[in-house]
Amino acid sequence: MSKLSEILKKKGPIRKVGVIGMGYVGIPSAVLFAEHFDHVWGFQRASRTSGYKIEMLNNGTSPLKGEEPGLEDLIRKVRSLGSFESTSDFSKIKDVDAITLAIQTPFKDKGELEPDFGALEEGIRQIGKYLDEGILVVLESTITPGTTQGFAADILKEESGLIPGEDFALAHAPERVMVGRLIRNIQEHDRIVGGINKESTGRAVELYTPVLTKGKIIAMDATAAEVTKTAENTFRDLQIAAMNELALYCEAMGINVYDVRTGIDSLKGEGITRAVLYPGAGVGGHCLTKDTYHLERGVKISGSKLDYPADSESLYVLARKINDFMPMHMYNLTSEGFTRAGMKFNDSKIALLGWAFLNNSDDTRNTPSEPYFDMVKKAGARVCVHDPYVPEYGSLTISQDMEECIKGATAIVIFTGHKHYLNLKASALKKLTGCPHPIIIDGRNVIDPDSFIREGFVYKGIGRGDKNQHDISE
């Protein structure tokens, strides 16, 4: 029996667990965690920005604003249980049997392929600085290929001075969530779980087993759970480029983009998996606008050759441009709808509907909105932003009110799929922006272009090559 098999038994089974980073990931996974062990600590600094996090929690409130299906619910149930509580109080790590670490791992330089590691490396220390014998420590933030092993395994030994996989346990554990089904992500997705060693793996086994309802464990070795999350995130980002293209090239052949997915989507049977996603302003969020980045990190800091067509751009890599053009491709059909009315930008006022990233959500981390709103501004124009889940972004004011946000607009920009914007009327529209000939433009293709049409609107949309040089309705 290996030195920290022994260890594992004497300690027994997992019965306290620790989640550091009391976000998107962070929250449900403690709270799930809290019905099936005996007592679960969130633990979040009580910085300036998230403090707040802790009271909202131990009053058994969600700090996530966006629609969270069962979350709240679950957050009341486990408090008045006793089983969870968050804390700021790092020196509790030493009583735990487990100890999750879910914190953001964005890029510096992109071009450079160097992430900013440093709130994770910050998490990893003040675990290491509290660690002890039999402890597992799982990564489930996502990260470049070789981390746990390299750059997290290292930290943890001269933090704490014992040997990872001899003393300690060490895992990566990549969440699989998206904001809006955090709760039933977790519980119903399979688990990817790599440990260092086999002895790391199965306690980590043990540590997710309880929470799944339909999903199932997955086990592999660390750096294969690491190349699975980015390369899932990667898959995803480069299926959404793909149709992003093809909206592009019907706008160009003067046909709708989403009558060609209909008929690709059509196609069905043994051996046909083909996954035809939806076009958009453009993709948002922490995972796929980075994981690409770590994904090919991995290969570069892997040490060995790869064999690839020479002078050939990464196809991933082109995917991400792709996606990280939409917004300025919202620009140019915002550009060309001002001409098309005889307008121009300069002291105009533009409407942008929908300042998170995803649809009934509060999440704006890297919201395609803000590249698009940047750019009108420096064109000229006045951008009302108004987003029904979105109190407020650093300086910039976001109204609660559309009605008021859409008064004397010359264009309308919906970025977002919120279910409020699914029901526009463009005769109450029009007559608040008081233009023979307002603007709109639809990114998530959420509004019927002919009703907005009829009604004198100049219409510009995602794909809709169809309709998008329409006559001008007197």
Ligand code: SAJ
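Positions refer to the first chain, counted from 1. The structure presented is a predicted model; accordingly, all values stated were derived computationally and were not measured. What changes on going to the form predicted together with the named molecule:
- Rigid-part assignment between these two forms: L4 and T234 are grouped in different parts by superposition fit.
Can you now output the form predicted together with the named molecule? The one shown was the form predicted alone.
We keep it simple here and write out only the one chain, dropping partners and molecules.
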């Protein structure tokens, strides 16, 4: 029996758990653990910006914004059971049997593939300082493949003097939560669990099994778990890029990409899969815009020789470039629209509808609307941004009054598929613009081209090669 197996056997089953970082990943996982284990500490730095969460959690309330079904009831339940407490006293880490950490690692510079590991390193050092024999350490953040068994293991060893995989267990169990369904996602999604050795994997399986309802455990090694998480988002980005490229081809060939999409999607049957997603004005968010670069960096730092077609760039990075090109394509469609309408950017007002990166959401992280906004401003246009879910964005004023935004506009540009934009009326909008031939650019396929063309609009839509060269109705 290995040294770690001996230690774990002597320590007995997991009873006390620690979770570092009371954020949208840490809070639901802490209170779900608290339903199944004797005691859970929710560790949170008593910092000026987020220390307030400690008191809120200990008073049975959730510090997270937005609706999270079941979360607040669960916080109250485990508080009344006495099985959960939030604290800034990190020294309690030495009393736990397992500690999890979910701190994100954004990229400073995609070009150099350099993520910002600062916050993650600080969290890992905190654990290392109080680490004791037999404790299980689990990283839940999305991280570059190789981080758990490399970067994290080295820091923990340096801080504690203990040997990873011999004196303590170390694993990666990536989170797959979406805001608005945090509790359900943790309980129902299958859980990837990967240890740096089989004893570590086994101990991590013991930690996560009790919180799963529909979800199953999928066990593997730590690096495979890191690749799984980064690749599952890389593949989604790739599938979107495949549809964006097809949309550009359809525009060039004068056909409707949505007819083609319906056609491709009709091919069904056992063993036949076609993940046809949707073309659009671009890909934003916190996941798809960075996880490809984590995967690329992982294979780069692995040190092993990669056998790949000579002088060919990564398919995955090319997909990122295609998706990041879509705001430029929206600018090019706008420019073509201006030319057809005999107008110029620099004496025009543009109504930009949608700043959030996701339909019916207030999340603006890496929004594709921003590069487009910068391009049309540079071309001299005045821009009014409307988004019913986003009250502000830094120094940018975001209007909540769509009519006001569209009044006097030469061009109306739809970037987000918010439900507010699904029933735009061509005649009403034409009147608001006061233009004989206003331009409308549809980045999310939310309007009916013919109703706007009939009203005299100059229409351009992503993938709508069948409509983009239409005759202008007088």
